[in-house]
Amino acid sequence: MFENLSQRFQDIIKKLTGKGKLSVEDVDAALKEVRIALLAADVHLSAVKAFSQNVREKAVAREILESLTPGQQVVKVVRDELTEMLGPGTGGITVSSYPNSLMLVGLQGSGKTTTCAKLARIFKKKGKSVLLVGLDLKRPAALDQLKYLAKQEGIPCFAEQGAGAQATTQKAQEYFRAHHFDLAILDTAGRLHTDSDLMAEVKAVQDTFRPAESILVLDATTGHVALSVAEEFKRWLDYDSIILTKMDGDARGGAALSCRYVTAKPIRYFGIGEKTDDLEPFYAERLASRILGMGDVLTLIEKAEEAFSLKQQEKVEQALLKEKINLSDFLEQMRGLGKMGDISGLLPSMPGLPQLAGAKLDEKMLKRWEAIILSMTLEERLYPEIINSSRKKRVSSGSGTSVQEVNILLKRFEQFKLMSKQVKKGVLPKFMRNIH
């Protein structure tokens, strides 16, 4: 997600922060690169112009250019403006009263049906009784897909084929009320394009259920097309918010960075995969930090809290506060990372680690690192500095890996020790000890 854009921003930041003093010309040169990077990421031209103008106006102020750390001050301006462009940090959906409903709308192929199941899972974890309602009657596979996803998550589903859209909607509402569910999540009709028939069906659902929120689901990989869809739906339907899907793909990020500016609607969540737990609450400030390569500490904390028990947290914290960190401690940390989901997806959230993405750190790599460490003697794990060339050959042979992989592991271990020292100095939030 945002890999190319993030790398370009990080290159620009290095140039800015590497200078002791900044001139107006330096800021203008950096902003030219920023504009090119944003346009290459498919960000809407009007959003790019507004962003660039706002950054320049603040960045060339005398108090910034004459400060002791002008580069860092300009970076802060960029981060603040990115946050503003992305919109308010909503952090998901809050339903204030129950029983109630949420209605999802969107074109076919946007991931609307899958997103319904993902949302249902989120509210089920909050202790709410949720009903999934299939109202996409034009595409029979949509009902079958919704039933399958509902069964996977153990969530009740109302999905009947046969009657017209209006009759089915009324029947679904009666079922919802009769069984006293807290929340209904409505999967409405979709088309390949917007038309009057589609909107008539969607409006009928909206009028019947009167949902707490009507949410437009957009495919982030379609770039400017997603923005056109958002504007077209806005013309027909007064939706309240947006969910962006397929943010884990090859999306250049333009839709996410432009949606709020173009539609004035908040983004609630973004999808990062096909699994039902691959839906993250949208926080503008966190995403801006990730784009700039500054990591996303709070999201990592939340994921870690789900993955680690309190006892495990204490155990890892004690290990990191030890006087001397060893490879066994490192192995425990890597195993903990594996519990938190897709490793490659977590890297951009880790302060100081996005630059390691090129190391292809994933579950397969972690397994190989585990094999390497387990092939070492106890003495080697406790005192890695004794691992010379002959020992590396023996370890690589015993683990079925190469000497080069052993070297990479030892290099990552040195970085791990450095971050552990930062933890002791209080550089990172306390709970981050559990993931570094």
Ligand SMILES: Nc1nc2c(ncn2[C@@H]2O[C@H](COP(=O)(O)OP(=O)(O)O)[C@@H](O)[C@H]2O)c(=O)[nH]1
Second form
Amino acid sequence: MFENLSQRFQDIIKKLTGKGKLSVEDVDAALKEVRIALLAADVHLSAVKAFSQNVREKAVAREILESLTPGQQVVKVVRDELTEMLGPGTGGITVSSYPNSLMLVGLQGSGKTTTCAKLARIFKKKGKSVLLVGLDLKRPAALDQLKYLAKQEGIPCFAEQGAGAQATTQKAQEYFRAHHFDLAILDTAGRLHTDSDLMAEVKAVQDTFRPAESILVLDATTGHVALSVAEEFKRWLDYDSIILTKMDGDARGGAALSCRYVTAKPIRYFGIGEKTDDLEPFYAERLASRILGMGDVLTLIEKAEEAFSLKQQEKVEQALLKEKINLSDFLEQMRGLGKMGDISGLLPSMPGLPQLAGAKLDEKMLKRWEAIILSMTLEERLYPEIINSSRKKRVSSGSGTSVQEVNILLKRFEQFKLMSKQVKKGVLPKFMRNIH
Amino acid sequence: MSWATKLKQTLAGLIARRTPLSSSQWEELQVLLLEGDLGPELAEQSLENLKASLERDATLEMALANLRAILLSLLPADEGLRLVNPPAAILFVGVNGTGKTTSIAKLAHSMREQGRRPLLVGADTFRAAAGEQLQQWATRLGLPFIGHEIGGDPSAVVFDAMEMAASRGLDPVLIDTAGRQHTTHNLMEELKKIKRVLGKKKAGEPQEVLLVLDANAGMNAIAQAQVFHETLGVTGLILAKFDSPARAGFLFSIARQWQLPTKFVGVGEKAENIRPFSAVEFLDQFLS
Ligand SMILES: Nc1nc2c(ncn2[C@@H]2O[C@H](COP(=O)(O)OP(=O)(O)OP(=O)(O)O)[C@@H](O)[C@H]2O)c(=O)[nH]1
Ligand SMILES: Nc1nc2c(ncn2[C@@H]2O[C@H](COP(=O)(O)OP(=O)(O)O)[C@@H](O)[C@H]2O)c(=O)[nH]1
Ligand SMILES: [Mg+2]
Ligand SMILES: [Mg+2]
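With the form predicted alone done, generate the form predicted together with the ligand in the same format.
Time for the whole complex; same chain goes first.
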């Protein structure tokens, strides 16, 4: 199903970027596909609607529809708007005064205990004396889990079974104060946001410790329920920030957007594994591209834009218009491609170009092609059809290549011509005109 | 209220309900499906099927009834656990934190109620205190447990467990494995090895491979099912945390694509919070 969806999305990017001018209808059609992509990434319906409305307003602005590259601009608006809704990245958590505390809350199994240990490690590295506090008195061996992680990191841990939640919280605070720690990191039991008894219980912990930050730990695989989770935890705790865990899997992480949409709380970190150093500062751009499932296409667009000066574009366009594409144009385009760096790495993930996946355009090959073309006469370059077998022999020995390579080059040129014609009809995206 | 006014009201109600579906009602249906994590593709497809199944003047009630039938037809029939030739091994697998360990404890509890003596096997030798978690459940339930130190070889635990079950007449053997992302190749290979070791120890084992899914998940549950199934040959699903308001519509996609039946539903953190899956009940909650 995902192949199917990403295919649809690729098609729309292809259509958009292939067009010289866009109509409002084009934008709307594209936005429909974007909405589907977001839903497939688990973004809540209401966040999807809000997002699509914002994008539409910006995308149908005159400057964009009438710009030189409207399709690319619209794709950029989508990505930028998403980045803005998700961002900004804050480079992790900063605690402004000590002693202080952090409290982690969330659904069962979201990754709270593991993340507590990860955070403790970070603050220990900053030279703070950290105390891990185990307040999950409910799940069997939850305290053992925290104690084990604390020991592994060489961090003190307060974890006592026996008394009730309220009493244990009090005791933990006394212990924290008596031993003059800088930072307490509170691991709480997992709970459903609809369980008001348990929500009241964790609220009491918050009231006791008054943490610098209360953090909602959210599993990247969470579905539409993320919206009400975010809302209810906010209603009870007005938490300060979000950590998105299990980003090492292949979940798109759209739940984070649902949360941002209803709370506007910053996302601090990504959890990227089970080990205690598997925590990374959050980057909005990365999550935006991941949610959209656009692979590296945006990077490619940018690279392509840098690599081809407008002048070159115009020249090709003129050549296309005259339908007189020759080997000199081809050479120029290939040189442009060389400037794009490791394009072969980007090709397989590039929407709309599955057929190119096998065609490696490495520097070495480009150099040889260049040599072949430079060994041709001007007439041959302009009218390649005159290149017969004796000419081929001459060209190959002049360029130090084989006749077979000359043949391959001529075949590629034929494809280039064919594709260029399609481009003219608006079939291929503009930024890809030069690839074949 | 007089009999006549009552009749008039009922008739008015009936007439009102006979108005054909408006476009806003169609949208409501769409929202219902999407918010239940059915996914955009299956939602679209189901609504198309629904449209095709309805007369022009169909009511919302008829639409809901047909929708229910369409969705119901996607779910395969389930026969529960099929265990023969004791001791039977059941392997529990899934991504991190979905509810594997707790589901084992719950099933062990209900099996004991039925007079059986299951063995709880801590083959999660990776996560901190994972063994202790299952062991504490075993103690609470008064059932036998076997496990190794953290960092041990899970295949070795499983090997020992089968010996122990055979010699002590324990059945079935419930094997807890470490949560893992389906995208991690070597960890998926490790599960394959556990399965292989079981088969070598006793032909035909494990008799069930149960994939535990978190009801709070979205579309990624489908990817999980695909890879775990392709790697191990999953025989059934457990839907954990269904006491959440999440509606777990991804089950329809999974059922449709791989004919995987859901065998149990977890509805809380206590030992008794598990029940056999009922398609009808699931649909009640899904369409609510
Ligand atoms: N509300 C609710 N919570 C559940 C249910 N099943 C499990 N949990 C909770 O979810 C959390 C994770 O459950 P575990 O059984 O430890 O999950 P796991 O898959 O073994 O986790 P790992 O081994 O760490 O990957 C625990 O806090 C459980 O108490 C359920 O049906 N409902
Ligand atoms: N792959 C992966 N697993 C994680 C991550 N964070 C936590 N986990 C695992 O998820 C499971 C539940 O985590 P835990 O910290 O016990 O969650 P809690 O119930 O919220 O305290 C455990 O198996 C952890 O090892 C992460 O970022 N990536
Ligand atoms: Mg925990
Ligand atoms: Mg477990």
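Since the structure is predicted, the reported quantities are computational estimates derived from the model, not experimental observations. Numbering follows the first chain given and starts at 1. Between two forms, the rigid core is defined as the largest C-alpha subset superposing within 1.5 Å.
Asks: Would you say residue 259 moves its Cα by 2 Å or more between the two forms, aligning on the core?
Replies: After core superposition, the displacement of the residue 259 C-alpha between the two forms reaches the 2 Å mark, so yes.
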